[in-house]
Structure formats: structure tokens, C-alpha cells
Amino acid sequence: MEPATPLALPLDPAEVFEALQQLHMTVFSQSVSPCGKFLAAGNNYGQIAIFSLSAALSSEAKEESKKPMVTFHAHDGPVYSMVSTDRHLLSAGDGEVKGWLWAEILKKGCKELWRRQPPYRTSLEVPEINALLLIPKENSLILAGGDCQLHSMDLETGTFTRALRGHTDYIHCLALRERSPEVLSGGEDGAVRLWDLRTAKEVQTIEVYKHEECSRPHNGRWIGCLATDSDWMVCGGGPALTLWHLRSSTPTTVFPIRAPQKHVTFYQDLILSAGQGCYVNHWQLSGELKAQVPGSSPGLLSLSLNQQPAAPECKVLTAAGNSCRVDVFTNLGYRAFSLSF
């Protein structure tokens, strides 16, 4: 007698959908709360979850305690850029920009404040915006994407005061030096642009891909990341991540990494990167690989440190990518665990 052939249950169609978007799912950008005891994260499905770090790191922490205690629907596209200022959390997606209250939010009362669409060149142009850029002496927020310029809006009326143009294609990345002030924009054109917001002009421009010791043509000359620190800039993408001396528009130190950097930043006496793969890169300023930490994600896109001094016990360095897991880091040099959506 032949045994009985289990009987299949019939698949959830909630449940199935749910698990696809589980697997094809990206974490495009990560802003911590001003408390700093909090963090959203943004995907691929216009999602923001926020998670509780102070929960997740508590030593009577759960499993449950490492999932959203609140998602919602933010972008009809992918929450590509977030940063939060004292009291909001700015999100973009495809052509707008909005503003949502933290205190709000944590209530779980996720109703935007407001929407802004920076003032495109025809009603038809949807671009996203892949970057956002707080200028805290100004009240302002600079961001850019697909349509190639940088818009400049007031935070306190909500008016866009000034575009800067000079690249020629997307804007993938920002950055800003304080003391001068001056941002940084790095696309897909190649070239690094810095900008003197006094002016709202454009003062020096470096086409990383044209120096040799960089160029890398099989990778193309996109510009993916920078960041800056005075008068040192760090940058990558097709080219190699570079570290850049700005007032000699100098290369000082390639750092010898194969894979195409999408995230950079300067953290005390070191450079941390990610991009293609799982690790987040520890390197000396001189190019030496410090250290090479695995995480659960096949590729990252964005890094977030949180230092706020209003909650210490949560300073740790979150990492997040292609998979529906954001990476916590309470030591740099191991994952301690990992959030999920």
C-alpha cells in the first residue's frame, strides 16, 4: 500500500504577496530621530518603517523588539533620501519632497505635514530625488536627483529660493563643508561640483574619472558617494574611492577596493564605505583596510551613525541594502544583530 500523499494547504495570497515583496526588497535611505532613540528607514515600495533602538538594544530585548513598531505608505515610488531635522523627518521620493513630525509619528499618526515639488522644467518631468542636504545656518534643505540641477528650499516657508545648474546628468550624492559653506555634488556625469552658497555659484569642479590613477572605464564614471571633512573630500563610484585634497584638487589616496563604493563617510581617524557586497569597509586615511565587516545584505547602499549625545546607549552604526534588514553595529567591528521590516 503506496503511503498517503500529504494534502497541500492552500497558499495565503496576502501571505505569498508579502513574502515576494519580503525578497525583492531594498532599503534606500535611513534617518535617525532627534532623540536618537529612533530610526526610520525607507524602501523600494514607498515604506518608511521606524524602529525603536532603545527597545532593540535593551538587554530585555525580543525578537519583536527588532521589528517596526510602526510602517507606512510615505512615496507612491521608492523612499530614496531621508534626513530629520529637530522636530521632522523629510522624506523623498519621485519628484516631491515631505515633511512629517516626529512626535506624530511616534504616536503612530503618520499624516504628512506637507509636499513640495521643486519647480521642474515641464509639468510632465517626475525625477527622482536622490538626495537631500540639510543646511542648518540657513534653515534650508538643498536636494537633487534626475533633473540634474540642485534646488535650494526655505525650510520655514516652504519656497524653493534658487536652482543651481551645471551638471549634466543625475545627481546621485551630496555633501556639505561647513566652514566654507560650500556643497559638494557628485552624479553621473563624472565630476564632483562645489557650490558657494553665497553666492549660488560654482566654484571648482574635479571630473574624477579624467585622472588615471582613478579612472576606472569598465565601471563607468558615475560618481555614487562622497563625503567631506575641511578641506579633505572622499569620493567613489565607477572610479575608485579616492580621498581628495580640495583647495589642490589633488588625489593623496586611493584605497585599493574593487567593488563599486555606494556609501562614504569620515568617522573620527577613519573613512567608513559600502557598496557592492555585505562588508562596511574600515580604512585608514593613508589606504590601509583596517578592517572588513560582514552583513546580511549581498549589497549596501546606505550607512547611518548615530552620535546624538541625547541618547548615548543607542550610538551604534546601522547598515542597510538590498534585503529587508538594516544591520546594527554597537561595536564597529562585528553586527550585533539586524532590524527587519
Given for the second form:
Amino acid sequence: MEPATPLALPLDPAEVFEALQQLHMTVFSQSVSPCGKFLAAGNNYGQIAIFSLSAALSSEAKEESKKPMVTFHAHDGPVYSMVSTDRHLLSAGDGEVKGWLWAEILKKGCKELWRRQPPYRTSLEVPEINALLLIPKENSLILAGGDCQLHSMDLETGTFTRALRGHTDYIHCLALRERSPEVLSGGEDGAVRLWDLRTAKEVQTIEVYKHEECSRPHNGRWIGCLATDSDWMVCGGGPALTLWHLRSSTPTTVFPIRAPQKHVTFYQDLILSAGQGCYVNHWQLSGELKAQVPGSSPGLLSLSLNQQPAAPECKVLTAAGNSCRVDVFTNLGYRAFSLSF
Amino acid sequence: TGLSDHEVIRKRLLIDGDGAGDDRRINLLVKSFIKWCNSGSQEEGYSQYQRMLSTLSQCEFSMGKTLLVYDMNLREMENYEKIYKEIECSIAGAHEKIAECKKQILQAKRIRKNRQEYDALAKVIQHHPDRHETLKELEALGKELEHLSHIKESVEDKLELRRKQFHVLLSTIHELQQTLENDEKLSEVEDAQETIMEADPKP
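Having seen the form predicted alone, could you give me the form predicted together with its partner chain?
What follows is the entire complex, opening with the chain shown before.
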């Protein structure tokens, strides 16, 4: 057998630095553009990359189509969360939330449209913002994170209208229950709290770790992911991934997976979840695992389903996590290809 | 020039494509016509005439064949057009069916989801005991409670009665004791008076 020829190593320090950066990159958040053709991804270096889904999915896609169209420096810290309205991209991470115009974002040297910081109690530490949630009916944004409060900001005026207090430790995730309308928040303190937006009060508390069926004390009590579908809620993290019936506060189904899940969402008649381990898990509400599709990152932190009606050809599931790659699943059953920073 | 050669070859191939040599035959016809005009004997002339006629009929035959083929091609084209249109229609129909089936799939998924939600809740409800059973148990317990409280009432009444009777008894005893004491005191006083009278008789 021939001895393997040594690879030519990039001795250029800039290239080495870039390679190291790619190696240690974590993509925390994703957001689809209102037209459905672009995907924004935010990483731990504070950069946001915009990928063109329509180019990468088209029949004449080349290797360059899987690279970002533009990458810019958005925050000084990691970009933990992003959401899109019908014209803006909102990104948050290091205590500030910034707004960008989707129409301008593809141009070089794009500047943020505005930046706001919620009123924190101490000015010494600036707590990170872990989750953003849009309330379309009120045209407001809910921010939650390290200071254990949910702040609500009016998107027209930029003023912070309420601060909902109740969590005793930082908040990981938010979900919107459209019918009531209520906001659900899950945090490190192990509780899922439901807040009524009109009265700004906590209406229901579910302390997940206190229920024997799902608690896993060796993992902790933190709630890493939350999703809701009017009467039902699924949450996971330290405790096992469980489906809850909200009105009776009872856990109905415990999904048998040991790895803590970091993102969960309802899709048609399934529940999709991802977390530690490279798989995207497809669950039926009865608790059966319908499919386990491997991705390319060793752990996944966010899932995004592009259901924008304007671009049905770009209807894909994208998953990102502990690597510089964003996996694209065209048919939910397998990974078609990966976009990369 | 090269171009005109190309054109010429192209034209010749088009005209004489079937390779039966019709073009050559027509050229030969001219020559044979001249030969026939110049023929000497009657026999030679007649045979030449026959040859020309046969050549002509051959040419006519191949022309007829070509016309038939042309006709056939036209009809084949029409046939293909028809089939093409039919296929287009069935493609459109299939597209519609696909869209319809997709809607049905979504509906079926929704139904499945609802069923599974129902099952999940039903499982939880099963864990709790049956409502009828619990109601029956509650009724039985209620009756028992009533019964026991009746017993308690009657026992208390009895106790009251006994208490009152004892009270009467005790007070009677006390009265008797008092009476006995009084009687004793009275008899003591009488005895004392008697001894005084005996010690001191009337002077």
C-alpha cells in the first residue's frame, strides 16, 4: 500500500485562525426571511450569516451556493436568539436586541436599524437575552434571559411596557399560546410559567421536576426547550421530554430519550426535537419514535421550519448546533446537504 | 465553392434519399428517348419504347409510394398530437389528484393527532378510579357515618339518664344521712335532759 501523501497545511496565520474559528463555532439561532428565500444564522462569535435557500436548493446549485451570501458582525457576544417580522430581522444576545431591515441586509456594510436594551435592575451586569418571542396581535416582542424576567417591548415605539417577574433563575425559552393569548416561559429553576399578557400576571405554574414520571435529578431541573399547541405543551431539558395537557397540568406522555433536548416544535401530527446527540427526532404524540435522522453536528441547538407561504419550494427543515454547519432537510426523512459558515 | 457543394449534396440526398436511383432514372430517360428517336429497326425501337415505359412506371411507382408515405406521416403526426394532448390532460388531472391527496393527508394527520391527544388524556384518566365506584363508596361511608352518629346519640342519652338517676340516688342518701344525724342529735339532747332530771328530783 502506498504511504499517504501529507496534506499541504495552511501555514498562513490568518488561514489557521479562520480554520480554528470554524472548528470552534456554535450556531445558536436561525431565522427565515419573510419571503422565505433566505436563512439567517447567528453564531457564538456574534456574527450573522445570510444564506440563500433558493440558490442552494435550485437544480444548478454549486459549492458556493452553500456558503453565506453575506456575513456581518452583529453583536459583541453570541447571538442567542433571532426572530423575523414581516420586514425586520431582530437579533439578541449580549443584553441588547437589534433590528435589521431584511431588504438591506444583503448589502455590504449593513448597519442595524435600531438597538434597545431592556431596563435591567442593576447596571453593573448586563444579562444575556436567551429567547425572543413575537406577539403579532400586539405588535410587541418579549425578551427573556439572564435577569429572570420577561420584558415586553412595543415594536412601534420601542418602549418597554411590562416586566413579568416570577422565575427564580434565568429563563431559557419562550412559547406563545395563541388562543388565550398567553406566554409560556421555561427556565433554569425548573418551572414552566404561564403568563397572561392582558393582566401581566402568572396564571399557571408547572414545576416539572416535581413530577416523578419525568424528573431526572441527575440531569438537573432546567427546562431547555418549550413548544405549545393551544391545549398541549411539550418541554424538555434536564427532565425528560414530556407532553403535558395544560388545563389539567398533567404529564401525559414521556418520550423515551436520555439525551437532554434543546429545541422542540410541533409539526403537523408530529413533535420534532433535537438536542445532545446529532439526531433530529420525530415523535408521535403517543410517545413512539417515528424517525431519528442524523445531522452533521455533534449536538443540535436549534431547528427552523421554513413554512413561509411565499416560497413553497424552499419548505425545508434546517438544524444547527455545535458546529459551523446548518443542515438542510428537504424531505424530513434525510439530510440533503449542509450550509456552512 | 464548398458551400454550394454542400447545398448540392444536400439537395441530391433529399431528392434521391431512398437510394433507388430515381434521379438517375430520369436522366437515363432523356438519353433513352434520344436513343429511341435514333433507333434503326422496328424491333429495337419497340424494345426501347418498352424500356422507357417501364422506367416511367417505375418512377411513377416510387412517386406513388412517396406520396403514400407522406400521407402516412401526416396522419401519424395528427395521431401523436392527439396522444400528446391526452397525456397533457392526464398530467394536469394527476397534478390535481396529487393536490387533493395532499390535502387529504393533512386532514388525516390532523385526525391522527387528535386521536393521539385523546389517547394520551384517556390513559391519564384511566389511572384515576372510576367515578361511579367513588360515588358508591362515598354513599356507603355516608350511611355508616349516619348510623354511627345515631348510636352515639343513643349512648349519650343513656349516659344522661344514668347520671340523673345517680344524682337522685346520691341526693336521697344525703338527705337520709342528714335526717339520721338530726335524729341522733335529738336523741342525745333527750338523753341529756333525762339525766339532769334523775340527778335532781323534785324537792
